[in-house]
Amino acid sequence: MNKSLPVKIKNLVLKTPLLTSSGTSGSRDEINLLQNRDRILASLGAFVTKGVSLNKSLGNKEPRIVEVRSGILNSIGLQNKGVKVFFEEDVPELQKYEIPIIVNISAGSVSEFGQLSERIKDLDKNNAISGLEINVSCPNIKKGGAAFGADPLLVEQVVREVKSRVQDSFCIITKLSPNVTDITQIGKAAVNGGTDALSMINTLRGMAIDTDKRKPILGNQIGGLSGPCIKPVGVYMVYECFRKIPECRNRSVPIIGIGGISNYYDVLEYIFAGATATGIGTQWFINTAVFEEIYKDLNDYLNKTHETIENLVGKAHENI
């Protein structure tokens, strides 16, 4: 292992700064089916699962995915088997990966987030789970479907509730939505709630219209935009949170940069902007070797420059 690659997200030591992005790698099946499974796992610092909820969710009606210029729109709708089945079927297989497992969690109210996180703590008998990633882009039932992630007070309440239920059992990561006026206000709220790290960004709201049928293509009408087209937005938002949130700047609350990563140059952009680690998703729908390719290229870059990832975090702020 290259000693220049490992990074820390609070108490988690990641052997590389590369993570799967929630929603793009299932909860174990996709990697297990690939021939290059072992090389992928050797390249990953952690595996982030698809969103898990308290009870089974069927997701949105089809069609759910449409390809657009430089990205995709998806409206899967957090389909999953529920937390009990997740622990029965997926967790035993996930443990075989021998890397930190971070569970993305989704709920419809503050109290439900608390119940879900406590349920995970109770079910995790073998200490298989290293972290929870709170998806605050979920619709809030009591607010008529408005996303938690757009309201700083709600974000703080959700994070505080989750932290109170699990204490220090897991590293708590809050995944921020870009569909807000000022993401730093939401980031500050998560920090105030006690989050251990921030991940950003989630998908951007968007839609596509069938010009022959003259109606939206997605069954849910709107979806989440991901892919190369959103990378500049992600880099900007990481940069802003690192610049404006003291806990991010001093790295007591690290940032995981997500959005549009296709190669090691993209990873470096996020690192220079202030991210300690990065999540990759959409690109590996079309290139199952993306993790091992980026891992190799990062290795080569660090060997050539005699740098470490940890020393490169936030470098773009020093060079202005």
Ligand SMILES: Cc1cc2nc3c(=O)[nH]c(=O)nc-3n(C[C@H](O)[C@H](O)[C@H](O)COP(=O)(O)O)c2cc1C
Given for the second form:
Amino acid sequence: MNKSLPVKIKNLVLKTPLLTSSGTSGSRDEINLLQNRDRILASLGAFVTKGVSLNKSLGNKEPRIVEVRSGILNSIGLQNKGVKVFFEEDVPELQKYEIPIIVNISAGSVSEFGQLSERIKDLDKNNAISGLEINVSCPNIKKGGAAFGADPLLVEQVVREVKSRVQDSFCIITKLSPNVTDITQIGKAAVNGGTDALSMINTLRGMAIDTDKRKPILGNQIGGLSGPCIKPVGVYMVYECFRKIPECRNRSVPIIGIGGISNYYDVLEYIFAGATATGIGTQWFINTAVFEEIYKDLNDYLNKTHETIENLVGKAHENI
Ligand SMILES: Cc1cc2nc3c(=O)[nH]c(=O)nc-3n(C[C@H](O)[C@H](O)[C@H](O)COP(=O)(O)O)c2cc1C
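Moving from the form predicted alone to the form predicted in complex with this ligand:
Zooming out: every chain and molecule, the one shown earlier first.
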């Protein structure tokens, strides 16, 4: 193992700072279908699953994805088969990856988040799960999601509830929405609730209109924007949280930077802004070699500069 690449997210040791970002890598079959499966798994620090809820959800009306300039809009609406089937069908397969598994969770109320996390704790008999990522930030479901993500009190309550139900069984990551006036207020609330780490950003609310039909393209009308076009927003939000939240700055609550990453320069930008690890989503739809390419390029960069990722976290704050 390269000694420069591993990072720590609270008690989780990741062999590389590269994570899948939730919802963009499926939960089981997708990686198995790829010819470069082993190289992908060797590049990943952890696998973050698609959002899982207490009960099965069919998601939003189609069409659910549309390509826009430098990105995509999606309104999947958290389609999933529910936590019980997830444990029966997906977790045994995911365990074979032999990397930490982080389950992205979504719910419509504080108590439902509590119930769901406790259910995961009960179902996780083999200790297959390393972390839970609380999605308080989906912009395209009617219940929960965006409403949670914009309200500091609710975010604090959700995190406290999840923490109280699972204690220290899992590393708790709170995934923040960019669709707020001041993301640092929401980040602070999650820290007050006891989160172990923050991840940011989820997608930005957006819309595309079919000019022939003169109506919104997505079945749900609005969707979440992701891909290269959102990277400057993500980098800014990581920078601000690192700057203004003391626990992020002293790295007792590390940040996972997500949004628009396509190559290793993008990963470095996030690290310099204050992220300890990074999640990659939309680029994966364009280039299934993205993880192995970034892994190799980061390795080369660290060898050339005699640096470690951990040493580079937040460097942009020192150079002003
Ligand atoms: C098709 C799709 C599905 C997604 N599903 C989820 C989800 O279930 N839970 C979640 O927290 N984020 C979800 N996201 C957001 C991504 O995890 C990520 O935060 C966002 O896409 C920005 O990263 P990117 O620009 O690298 O894609 C989804 C994104 C896409 C494109």
